[in-house]
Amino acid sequence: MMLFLPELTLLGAGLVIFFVSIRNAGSNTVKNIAITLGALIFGATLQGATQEGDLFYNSYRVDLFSQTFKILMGGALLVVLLFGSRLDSLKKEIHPEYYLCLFMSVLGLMMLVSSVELLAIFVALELSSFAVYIMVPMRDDSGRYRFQMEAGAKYLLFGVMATGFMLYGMSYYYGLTGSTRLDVLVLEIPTLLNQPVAVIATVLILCGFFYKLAIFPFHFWVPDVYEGAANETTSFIATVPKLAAVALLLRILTMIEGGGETMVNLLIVCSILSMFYGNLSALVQKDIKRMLGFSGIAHAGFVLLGLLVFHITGYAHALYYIAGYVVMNLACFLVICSVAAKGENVMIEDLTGLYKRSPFLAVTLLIGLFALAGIPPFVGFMGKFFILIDALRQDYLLLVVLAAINTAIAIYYYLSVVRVAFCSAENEQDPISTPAHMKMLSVFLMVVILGMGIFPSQFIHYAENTIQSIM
């Protein structure tokens, strides 16, 4: 029991909801409620944190690995339920739906990061993907009513395009195997790389989880979906489910011993034009959200970089600059969500002289925004150049170069909403005022991206022990 009880927990949390539902409970109730579940939830991934072992006929694993990602969903969704649990941009009679939709499709990331059997995670994916495809629409704003249903019509024919291709691959590794385990495919697939019918059927599996991770050309959804939801559930969508798409890419390449050339070029094409298209995109954006959105993809294309090294180093910083991305997101939705204050999305613009109305918020974007753009001591930097000397030690130096140029281009534009956010606005706007816990919630997140860009050995250590329980 203890092996589940993360995954026992959010199935007790749904039920509570649903419940709650039935009861027609208020709104405030029902927040209070699921900020009760959400820390208890997170309880239970740290009191999980120490448990091996397998289940379900060994389709289902729990190790370091797997409870290390859990406790940064967890927390991860502790946080996007304290933030954003005004929910000003849903109707209050959607409230317990969303919340249920939440924490279900947190159990389905929870199971895919556990599942070592193929059949194991395309249930889970479906699991999370579903409750996701419904919280997109669920948006309390009539005047673009048709541009949110498009939002999350667009998110669910490509997720099924997705889970099309994924499937397809993972029948041809049925029919060459005989089998849905990984690891008895990880026998198989060093010899069978070098047959193209394998590597096609990589390639198909791997368009699922690069179409969570939004990396090129699995990217299409974003702007729209990021523009589209509400600012709550783009949140959500911005991080915890990354964290799920890096640890299945984890899981899998670890099993690649050398990766094959064709899988190193794979992930060589799709991390530079993942980053050139999502840098050169966000440049020409005016809603937040879509840039943050494409500013997502090109911190994709980083995070392949890191993949392609094939070698625990090289993974150890990708499990890193992930768990920092997700601080950094977190710290500038949460400014996001303050600013919107009947949930409507935030044009850059709309940020002028944030710093006077509430220099808390101002501060919060500014160190979210420098660690972003990979500027120190933060943890975006630390993450960046240890991807990129892991790079240039495999000789990936014109590579290293283009991610160079794709930082500064990114430097560009995250520091153009710092400086509009610390310039004086043309008319006195009316003071933002900032709840005492979200001020607390602030500096929680300022301290972690300060405290893993400055420690970073800890986090890199304790990475590396997580990587090596499953090579």
The other form holds:
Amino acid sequence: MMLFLPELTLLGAGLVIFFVSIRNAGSNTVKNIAITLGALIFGATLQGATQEGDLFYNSYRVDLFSQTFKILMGGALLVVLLFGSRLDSLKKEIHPEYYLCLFMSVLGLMMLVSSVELLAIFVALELSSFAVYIMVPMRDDSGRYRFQMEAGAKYLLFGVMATGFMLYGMSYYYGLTGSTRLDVLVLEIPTLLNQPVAVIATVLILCGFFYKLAIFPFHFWVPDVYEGAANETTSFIATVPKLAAVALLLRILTMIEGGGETMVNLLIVCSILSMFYGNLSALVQKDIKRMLGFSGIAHAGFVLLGLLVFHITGYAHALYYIAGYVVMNLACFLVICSVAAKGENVMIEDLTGLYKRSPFLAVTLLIGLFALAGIPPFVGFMGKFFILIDALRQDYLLLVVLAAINTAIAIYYYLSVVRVAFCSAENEQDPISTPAHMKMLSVFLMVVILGMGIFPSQFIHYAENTIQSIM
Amino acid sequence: MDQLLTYPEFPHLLSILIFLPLAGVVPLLFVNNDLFSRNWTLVVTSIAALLSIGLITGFDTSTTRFQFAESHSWISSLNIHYQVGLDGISILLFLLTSFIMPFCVLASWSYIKTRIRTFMICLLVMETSMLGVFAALDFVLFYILWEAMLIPMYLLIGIWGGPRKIYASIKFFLYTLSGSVLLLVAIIWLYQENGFSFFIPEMMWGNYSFTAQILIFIAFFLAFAIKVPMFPFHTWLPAAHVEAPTAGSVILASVLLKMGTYGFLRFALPITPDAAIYLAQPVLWLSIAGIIYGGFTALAQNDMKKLIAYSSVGHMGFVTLGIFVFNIHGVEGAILQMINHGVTTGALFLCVGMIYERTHSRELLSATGVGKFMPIFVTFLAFFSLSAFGFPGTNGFVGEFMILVGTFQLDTALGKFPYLALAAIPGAILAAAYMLRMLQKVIWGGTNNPDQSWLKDLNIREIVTLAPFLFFVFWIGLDAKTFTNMMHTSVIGLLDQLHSHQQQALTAADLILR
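Having looked at the form predicted alone, could you now put up the form predicted together with its partner chain?
Every component of the complex follows; first up is the chain already shown.
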């Protein structure tokens, strides 16, 4: 019972919201209930921090690794609920449904990080994806009907295809080893990796998670979904699922320890292409959500760089990086959700004069973007730095130089957003009033961005222990 | 760790100095009062300046070791430490930084009218990172502070700057940051080679292969040459200078540019000695190009800030020239000239800021003839101009003279360049030309003099701001020995090690040329 508490809480939260939706409560009540539930869920994940054990005939493992990711997801969920609480871009009637999908999606993601059996992984992934398939088109944006529908369709089609690939890969694994359990596979697969079929199987399985993490060439959905979905939905898609994707990639990659040359080369190519594609495309974006989407592709490439060193410190640094990425992204989306008064999409030029309208939000955006760009002393820099060290330790000098060049490219577009925010507008817009809880939230995010950057030691140590628990 | 020397009388002096300004930010976060912000920042920076006098009294000029050292574990998993210390090369720059800051606050007293609290916070954060850069002995610490200071500087230019402030701040940020990206890769490579240590003294003089040295030197060069800025990497500088508020210009000219040349001395020479010797010739010619180019361009400027900005390109050309002639006169002259440029150019920017506050223009034409109504101001300006073109008796003369002597003596294993010093001399003449042109316009003016009779001469605050700079102009000019003594041992140590590498560079060059 205690082992399963975070998931049970989420399930309970879903039920509560479900009943609320039947009772036709006011949107304010729904909002308050959802935030309370979010806090409860976060509390439940914290409570589960030190839990350990197996469930469901050993297909579900609760260990430090899974619990750490659950805490991160719980925290990110709470933050998304808090700053997205206005839900301006959704019709009032469907607020409960939105929260229901949100909780179900997180439930799926939390189950995903605990699953140690291929079919359980598949089911959990589908649970989380289905909920998001519904959430993406949920948007009351009368004038631009097509966009969210296109986004929804794209997300669905690509998602289905990726899971199809994954399932196909899983079937190969089963054919090769006669088992779908990771603890059996972990013994068999490394010896099979010199056979093409095992490599193909692994690559196919990775496709599923590459899709979630938006790594080239599984990134096609990103810009349109980021743009088409409501701001609050995008904040969620851009953060929580990425955590789960990294968790699963870690599980798979620790399983194929060492990886074999073909595998590593493939990952290297994916990593480099993600970085270049993401950064170069982000340069020309006008919609800030699209820009963050493309930058997310580049960041995913960076995470992959940390993963493909196949070494515990590299894994720990990748975990640190993705956790930091989530916090930085949340800070940026907090600003986007606050600026978009009616839930509309925010163009970069709409941020003109933000500094005059709300110095507070402008500084939050500045720190969030500078951190994403990898400027010290923020967490983004430390994450990049650690990953570069790991890659150079494996003698990937060229890769490191390319990654460094990418960092330089990325600075340009992040900086141009900051520039616009600090420019004075031609026609002054109204000041944006930031409620107290939003101020506290953004101060909290800024402190985390700075604190994780200056004192990464504790976090890395914890991350190493976390990874140790699955190796 | 035997390169470190602690200071038992006051073990944490250096760290206190570095972090005092940052700690000074805390009250400002909670009190939003303009007068308090100004006074408080002045107090904090002044205390830091006074405390740093303790560094002079405690400094041992007879050793090349890093003094006032401290070392604490920071990120243990990667062997990253918080390590700081000063030697003869860095102490003067450290002192320059801490002395300049109170005057930056004074210069902004009435110049900055909006968001004063934020401005002061930026200044204080800036000071911590600048002091930290000169004291850092761990490469990660160095890099973090080196990059982190871009953020407050970006805000200083971007918020309180002139009409094209956004363009200037972006250009400044992008240039300097993209320059140092490869520096990071070089740092990580060195970390591997040195048994996973970021400790700078351990990285020095460690026999790396010649190819590796060349690559690292190129990474270093890009980062540092942009910061200096050397011709042709200088284009961010005039824009940044012109748009920055007075305090920003002073910090840029006095401290930020020195970080590039400091980088050459601290890293490029000791870590990649063979590559430095091998590639000295192009660097020297670039320096000469900078001197001549800076001089001619300054001559053509009608915006006083631009004029001084371009003159900085020329002056910093002298500094890199001095560093890359690899002899005692050249290097000591270069370090001295770094200090001189900090004092003189900082003061000149303060002067321009004072005119700007009165006339709201930096155009030479609109400042013509102010001398008649502002005699005290013009006196200051005249002395600083003399110092800027190296008039005997002022600090500029000593620095440039030493560098030129060093250049005449240039005699490296890879060749002699007897015409190099001759090529640099027109720079000194050009400097006289553009400075005197400015001075002539400001004092006597031209035919179309606007009515300037309403101009008020300097007030007490402004005199207090400028007087210490004048004091240093003459102190260094008449008694340079005091200053060179502080760096002498360290420079000798640096050059001795460098010369023992000459043969290796020669062999490598032979192999390549053959």
